[in-house]
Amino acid sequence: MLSRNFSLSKHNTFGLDVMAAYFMAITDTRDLKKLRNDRIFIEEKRMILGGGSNCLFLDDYYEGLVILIENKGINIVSEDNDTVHISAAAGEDWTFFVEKMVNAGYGGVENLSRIPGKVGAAPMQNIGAYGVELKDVFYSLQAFDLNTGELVNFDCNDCEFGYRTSVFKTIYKDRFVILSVDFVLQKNPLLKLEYGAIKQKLEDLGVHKPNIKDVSRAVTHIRESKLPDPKILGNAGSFFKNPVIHNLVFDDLKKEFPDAVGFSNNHNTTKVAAGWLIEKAGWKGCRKGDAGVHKNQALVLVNYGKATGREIYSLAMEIQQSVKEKFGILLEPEVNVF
């Protein structure tokens, strides 16, 4: 059902009190086909919303149509001795999906544990953590073309995955509604433990021969120790992408700042930890009104209660300018701004 003046306060993890002029929750393709014929769909601007975990509304009123994806279902398409092909509806909670796969013994997504959001947003963002990206386990997806009303299948090449991006954030932004995502997971997975503090956390947990459940548990511990729960403190996770710079530039940075944190991409470039840059620029734990930088992770901007979207964005731009002046590196927001 199409609603008017609908509150999005429970549908964005910053907890912003935002009203949508028009709103509709989608549970299957019939809803979308019906919506396409509505005058509101034809006349108004629109946005597609999943879990609201990676978005920032600048104003308290969105003058347009918000389409919320809420379809459900996780199914095995096929399997053999080594792999399993899984199809998951876009409206499924990502953490629920990962836990279900890990508990079933299917490996590949354990490093992506506890990333907030829904399954449909995962390929859009090409989500990633601890050395694993969505594209590493991706098989295909099915999407509804809002322009034509047709169902379209995308393979990995079609999606043009990049660092925290895909065609659904660029040339096809707000055109396609992702309905389902298919994955190929491993029954005998090779664990990826080299990135971040996973090995140390496993040692702390007394685990010497880890399996995917152990890795998922370690990642969960790490994330919960660094990242605030948006149900308690409004946030959208990492606000900025980790900038990628040439190795020579990173070498110069290390000479001036020996504690600089970076990870080689094996392509003559290094991914620099944006959190380290922000902390080194003096922003960790800073607060301006109810907009602030988290005390445990400088990469996370938070809403302490009554911050507006513009106040959070203004703080982000101050941080961006400060880091650029200090290091000559431009931070790019990971969060989608509306």
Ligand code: FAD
The other form holds:
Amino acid sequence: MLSRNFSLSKHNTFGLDVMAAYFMAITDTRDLKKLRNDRIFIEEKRMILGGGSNCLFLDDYYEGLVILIENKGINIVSEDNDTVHISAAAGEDWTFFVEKMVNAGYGGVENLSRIPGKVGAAPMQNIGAYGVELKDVFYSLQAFDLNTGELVNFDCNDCEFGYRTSVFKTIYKDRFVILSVDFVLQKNPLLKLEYGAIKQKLEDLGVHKPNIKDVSRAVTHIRESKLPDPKILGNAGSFFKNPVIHNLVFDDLKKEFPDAVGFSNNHNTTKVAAGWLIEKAGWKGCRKGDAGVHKNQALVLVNYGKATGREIYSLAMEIQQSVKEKFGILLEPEVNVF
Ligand code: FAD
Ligand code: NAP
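For comparison with the form predicted on its own, produce the structure of the form predicted in complex with this ligand.
Shown next: the complete complex, the earlier chain at its head.
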């Protein structure tokens, strides 16, 4: 049912007190087909919403239609001795999906444990953590084209996955509603333990021969110890992407700042830790009114209570400007701004 003046305060992890002029929760394709014929759909601007964990609303009133994705279902499509092909509805909670796969012994998504949000948003920015990206386990997805009303299948190439991006974040933004995502998971997975503090955490937990459940547990522990819980302190995870720069530029940066944190990519580029840049520019733990930079992780902007979307955004722009002035590197927001 289409609602008017619907509060989105429980639907964005910054905890912003935002109202949508029009709102509809979608549980299947028929809802979308019906909605396409509605005057509101035709006349108003619109946005697609999952768990709201990667969104920043600038104003306290969204003058348009919010389409919330709430379809459910996780099914095995096929399996053999080594792999299992799973299809998950876009409205399923990502953490619930990962836990279900880990408990069933299907490997591939354990490093992506505890990322907030829904399954349908995962391809949007090719979610990634601890050396694994969605594209590593992705098979295909089905989406509803809001322009034509048709269902379209996308394979991995069609999605043009990149570092925290895909066609859904670029050329097809707000056009396709992702309805389901298909994954290929492994029954005898190779664990990825090289990244960050996973090995150390497994050691701390006394695990010597880890399985996927242990990895998921280790990742959960690390995340809980480092990241603010949006239920307690509003945030949308990393506000900016890690910038990727030419190796020569990084060499110059290293000369000036020997402690600069960067990771060489395969080609001529280095990914610089945006958190390091922001911290080095003096922003870690800073607070302006109720908008702030988290005290443990400078990449995460937080809402201490009553910050507005514009206050958080203007803090982000100040940080962007100061990092540009100090290092000559432009930070690009990862969060979707509406
Ligand atoms: P939303 O915030 O609702 O939407 C995000 C974008 O996707 C919007 O542009 C929206 O229009 C679009 N969208 C949503 N659903 C659909 C759909 N079905 N079809 C088409 N478009 C859609 N991200 C990572 O990559 N790695 C991390 O480790 C990580 N850690 C995080 C930790 C915390 C504490 C928080 C708060 C966030 C973190 N994030 C991380 C960011 C966020 O969780 C992910 O980007 C997540 O996939 C967003 O899901 P969502 O359902 O909340 O999307
Ligand atoms: P971390 O382990 O302290 O590492 C800091 C940065 O260095 C990360 O951004 C990571 O890049 C990079 N990095 C670390 N080890 C690397 C390696 N071996 N090879 C290449 N790059 C490496 O980071 P953290 O803040 O605690 O986060 C841990 C993981 O969770 C990271 O993968 C991060 O992306 C993910 N995370 C993402 C969000 C979000 O909102 N997007 C929020 C919280 C955590 P990458 O970011 O490219 O991995």
